[in-house]
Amino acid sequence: MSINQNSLSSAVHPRKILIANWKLHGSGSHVERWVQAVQTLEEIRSGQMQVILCPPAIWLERARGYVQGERLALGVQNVSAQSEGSFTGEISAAMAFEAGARYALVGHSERRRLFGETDQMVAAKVEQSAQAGLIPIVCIGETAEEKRAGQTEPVLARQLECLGALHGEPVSTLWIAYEPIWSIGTGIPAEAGNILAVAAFIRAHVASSDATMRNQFRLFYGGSVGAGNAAALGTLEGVDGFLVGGASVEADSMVALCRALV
């Protein structure tokens, strides 16, 4: 992985960003009012925080035309490992970027365990990405038995050093969420002290492959993360912002959240 002099950081631009992850929710009139809902708020406009919503990928054409503005920006929930031919159902990072996403979840959780991706699908699905205009943002984490055994630090280690083994032209910008596994959907966060940890490894880590990258990407948390719990995590130093599932479908309850997120 290559971090170019470019990329934010949390020491450079100090707003938070969410991650909205609508996962397979949503529908037309749905993201029209999400959007002119949530791109007027003053936290937004004022460039407190940036939002980048990630709606199931036949939306992102129709989001387009209603988003004004870079603080709200288009993301994708997941691209092909290919970037054309016969592959039935795929989407290509480029079919992504010209629908107007410039985001692309990769390797989320529900795609490892329900889709069977493994890290080498992971690291095609960021060179794809990249190679597009993406900026891809990896999504790693371990599982309740990994905790449970001690094998957090291992596990992150083995999807971010797949990482490193991209065939192409180096990444200029990679960004990297970490969602406990055994978090999501329990409306139970990590606790601070673990996010912290996990957040220093995996910086270290990062940082160990090019001495010049620790402050070079963005660092997301995600798990349970709502408006309840929103100015708590958003005080937690080293962590840039947030990867949002369940909150951030409804235009209410993502409001909520960046306005307690400030």
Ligand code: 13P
The other form holds:
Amino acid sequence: MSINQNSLSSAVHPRKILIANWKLHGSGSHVERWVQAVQTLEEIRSGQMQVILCPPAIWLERARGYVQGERLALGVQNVSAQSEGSFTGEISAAMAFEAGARYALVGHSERRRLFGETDQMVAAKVEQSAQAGLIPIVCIGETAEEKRAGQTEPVLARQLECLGALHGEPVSTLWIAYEPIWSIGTGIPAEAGNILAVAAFIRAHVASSDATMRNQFRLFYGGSVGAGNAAALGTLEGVDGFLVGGASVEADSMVALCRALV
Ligand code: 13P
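Can you switch from the form predicted on its own and show the form predicted in complex with this ligand instead?
And the full complex, kicking off with our chain again.
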């Protein structure tokens, strides 16, 4: 398994990271316009922040052709739980790596809810990603119903069991994104206190299996983050950046978001 050093704590690396998850949006020409607009931003060129673009996988290679430098990296939105075989329509982690991805979203709530991904499949995808040299960005989060029932922590703890797929490798080889399902796409992010409490829980939970790991992985929040709330959310202790859906798709909106965050 490859160990990536791009994973120090926010205390060590104050730079904020924005992960743009386009979901099922975009086109080849849109990729070109977007990459050109974002990578020329002073906020990125100066190293104040980093952006990871996760377009539909079919545009990865094209995006790689436009990217210059290291401040704009590429991620894939999903990988297969298998490495190869008769699995029509699947894309393996190694294929995504070859196409230019260095990160992989794993276990996004839309994959879990709409495509039936189980915790076991998420664990297999974490393992596949790490073996291929991708940093898995594991997405976890509770439904509104689970939140109302006070089940947030047990649900997150269960979803974090996929870390076992790393077989004792340092947790710094993956990133974790907390995306409460009740916030995604609503325009209403979780409240700061809520995010802080959950971030502390996740760090403590990960540290309970390895005490040195509490601050040794990157932690993200996702759910209705946009230019209007990024500045306030960007100050939250222990949150290294944001996983953004809707506000990341249009270049103008992404540029405004980058400017608001720095
Ligand atoms: P929105 O930013 O549109 O709420 O989506 C969040 C998300 O699901 C990113 O992965």
